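The chain below stands alone and is given as structure tokens, in the form predicted alone.
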Amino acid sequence: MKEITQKMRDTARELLSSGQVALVLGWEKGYPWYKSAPTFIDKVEDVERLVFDEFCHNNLSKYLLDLAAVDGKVALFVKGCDSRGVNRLIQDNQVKREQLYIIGIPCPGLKDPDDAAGKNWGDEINGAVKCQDCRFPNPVVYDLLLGEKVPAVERGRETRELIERLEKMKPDERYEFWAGQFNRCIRCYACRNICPACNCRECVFDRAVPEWLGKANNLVENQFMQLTRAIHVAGRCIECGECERACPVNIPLMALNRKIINDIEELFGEEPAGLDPEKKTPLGRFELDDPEKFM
């Protein structure tokens, strides 16, 4: 991975002495050793600041919402996960492709900080659980790749082996689960404010009229807030894993976004989000063809 920075280093000094581009968003390290954090780097100076390593998690789509006044354009580098953040956002009318210099680097899997944290540089790491599923660690769109594409490597099962537990469940028994899970949410917005997917200007649960959504932290309005969030994403989810990683308690978000995308590949054939800006999703169109089996 440090060719890969150095070519990251090389192609920010390129572009922002050149004058194609205003601002370069990538990762630097920050601490401790397992964390890489966002970077906004707008002079020569400062590229050497950029790093690629097994721990750059932070998906950097989501950071164009807050760049829109920034005057020129913007190079972010993506890994597959963040390139279909940034066609989430461009099918979205949030941002303009041609505002965009985005730079491609194929993943090979990232590591998880708290299986590193403890350890020292070079030790044995479990890989992170947001890569176990990813279908497409190769960036979906570019405009410059750097490095060689890597094939998609099952990593494990975790999420998928707790998606059919419980899909084996009786429906009580799976509402305890989710309900033992979302007790205790504690509202922090993490997964909301991580999420490409989630990128309304002004969010439904911010709203205080009406009030749709109680401030008291209590199961009943937790359970609201997720489970209208998994809706509101539902086919438009990347699959990038940020929410869960994001979670300070740890709720495996990830199973309930996934079985809602199961559920929609199953009635609508595979169309996984973020690839084609141009494509309606399977929830935003209509065909007279449609199944019509859960009506």
Contents of the next structure:
Amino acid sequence: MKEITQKMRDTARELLSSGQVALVLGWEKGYPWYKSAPTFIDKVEDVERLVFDEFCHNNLSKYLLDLAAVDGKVALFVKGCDSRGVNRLIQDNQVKREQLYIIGIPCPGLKDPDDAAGKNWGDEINGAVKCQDCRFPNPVVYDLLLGEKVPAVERGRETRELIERLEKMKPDERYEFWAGQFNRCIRCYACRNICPACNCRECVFDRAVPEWLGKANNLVENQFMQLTRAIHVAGRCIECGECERACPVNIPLMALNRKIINDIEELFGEEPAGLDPEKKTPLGRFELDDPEKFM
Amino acid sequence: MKRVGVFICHCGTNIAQTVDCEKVAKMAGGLPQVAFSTDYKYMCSEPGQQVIINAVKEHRLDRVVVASCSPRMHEPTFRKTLEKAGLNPYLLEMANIREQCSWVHQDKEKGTAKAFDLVKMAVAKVLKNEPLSRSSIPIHKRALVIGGGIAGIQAALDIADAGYVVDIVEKEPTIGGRMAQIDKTFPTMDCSACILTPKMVDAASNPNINLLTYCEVEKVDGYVGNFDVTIRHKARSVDMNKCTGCGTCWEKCPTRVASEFDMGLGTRKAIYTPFPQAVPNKPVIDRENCLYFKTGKCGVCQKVCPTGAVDYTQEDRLETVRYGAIVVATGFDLFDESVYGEYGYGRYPDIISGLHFERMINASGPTMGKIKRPSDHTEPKTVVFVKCVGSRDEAKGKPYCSKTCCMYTAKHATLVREKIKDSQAIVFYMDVRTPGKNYDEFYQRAVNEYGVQYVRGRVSKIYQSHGKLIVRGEDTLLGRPVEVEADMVVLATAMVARGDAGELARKLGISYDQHDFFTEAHPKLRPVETHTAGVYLAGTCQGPKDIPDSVAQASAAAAKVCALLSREEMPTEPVVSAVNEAVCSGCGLCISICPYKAIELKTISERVHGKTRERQVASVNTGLCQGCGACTVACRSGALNLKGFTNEQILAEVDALCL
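Got the form predicted alone; any chance of the form predicted in complex with the partner chain too?
Now the complete complex, all chains and molecules, led by this one.
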């Protein structure tokens, strides 16, 4: 990882000093030690802040939405999941590929910051839940790749086990489960704010006219918000798991997203989102041989 | 404060017997902002409409709710009423208390309660209605007819007679279609060619009609009044301007292949016209079978052509033409009778379809009008006809009735008895359906005067034995099995939609049913229109029809086209999508979802952080938009809103019901 960090700095220095890009999006060491935060670098002397370690969770593609006013190209570092986020935004016509310089980092799988809390550097730390069944650890789009590609490995099955458990439940039990989860939701919208599939200019939850969602924090409104969110990212979720990681009350959002992904793949064939920026998403296009199992 | 008027219709007893209309009117009077409410026996009648007009004036109403039947039925009626009363016609809301209430419920008390709920929702919605105004689009005065059969020819002639230019696109080298393949026509026994070919010639010689034969529709863009249609002119390999149709080329051509026009019973050359009366009477080269195109050798037709019209280098050519209206008249195919393995079609040569029989009995057909067994060319003495092969058979064929088979089978049987004096004609039937003018008389004549035997029952098996076809079935009237030794069997096969009907429907943006027949906008009230404005239907592409029906419908479609083309401009429907550009992120999902290709991206400039930035947003073409609302549902941001059915309006309805 030290080696990757060094390469990141070298690359960023070269890109900035040669004027190829105006801004570099990366990660820097945060506080406490098990947090690495996004950083925005536009001066050569700042490149030493860049790091890549096992806590670089943030999907940097999301920040591209805020960079409309940057003149010139933007360089960003992407892990496998982040690279699908970039394709996701290109697919939604939010950024143009030619405005980006994408530097890929094959991802070895990240660590769980919650587990690291209270531990020291060098202690044994559990892998992050979001990386457990990562299918694309290597970037799917890049201009430059740092390091050797890594194989996809299964590191656990927490989310899948939860889905299996939920699928076996009776509808009432399942409702109870999710009602329990959504009851805890504080509607902080962290899940939405961090998601690269949530790229509306104005979120429906924020609109005053019509007021789709009331301001009161209760189960009904929370459920409405969470289910709307899940449906809005359906077919477009790139499985970066950021929503679940960002959730301060630990709602297993990826179980919901992952279940929808499974269903879509079962219905329309293997079609992970964000692989092909040219192709419309399975729920955004119509084909004559689409299955109509509900009819 | 808005002033809503509520008008409850009894619809005679249609609504009144399940809904206490007076009570609903009284309750509606108590709703907020309702200034007047009443009930009336027939709201759509002239005095009924007068009740609305008077109330609007007397009570200074600015919004109207009519609780009656489906808006599909009478929304236009009541919009006009509002206009007469001096209100914007879109300040009307209808509550469907007939189809959605009285017709589906029996309990009057509950029915009344539901009717009130529906009225309550309509009042909530109408309060959010905004006046909408129509704009207008120009009409391009040229029509396209797709398909050059009898329906297409008739439609083109009628449109041309009204003074408009019309193009007929026909994929075959000649117009004429299925009717040209038919010998005699029921019930008058007119020779088909005698009544069709003059019409074909009329079409060819009419200065307002352009025949685009051997052409196909490649792509359709645009909208009513302004369709941009790309037509593929297939390489004919013959220069139409130079060719005189002298026929030397096809006489000398050494290649013989089965003739599609003669249903494979006869042959044609590789350079050919499908039949002698073809219009235009100029040949095409069938490149798949032509020796020159296959081997590079031959070239006889080019050598013998006195005008040098044969041109092997021709290529397909695309041409885009703008039309105001389109008539679809693409006709039908025949059901694949080989599905019925037990009938032995394809295994025994003497089992033929009705259309084979037509070619065989035709004087200019492959047998010069003689009825001959295809196997040994002898005259059959016993001919069995099997009806409903494919029709009315959900298990193997199509569930619908093909409409023409009863009549053409009676015709065929009559012709057998007429042409072969000592013959026997036996018809196996399920029902005999003769609902046309003089049709039953025709059938009775076949039975009584020509002695055609009708046996009621489905044929279970046909097999060959000692040169005879053994037809096994059941006489369900006598309740016993029958077995007939036949020399020839004619299967009355079902009419099915063209194999490429679905593809054409998608190009045109029109809908089709489960059998691929194109669907009309309304089976009773708009039978020749499609849901796409400016596209009309004629003939069997819509469903099985006989010649009179096809011609009548073609003329009806032509009348619709003429009514459209007679206008310089037409008003557009204001119930279309609108984009809130501030909210639109330009993802373009609405573009792929729009069935009418009405949305595209446009670039706008805006100020971001003190700099001018360009970004893309969706833009609705109000001429193309049909107000279906698919985009409004697809848009995650809610940037698209359907005027007249805005999110605010729908939510007001939901709130009225639920809160």
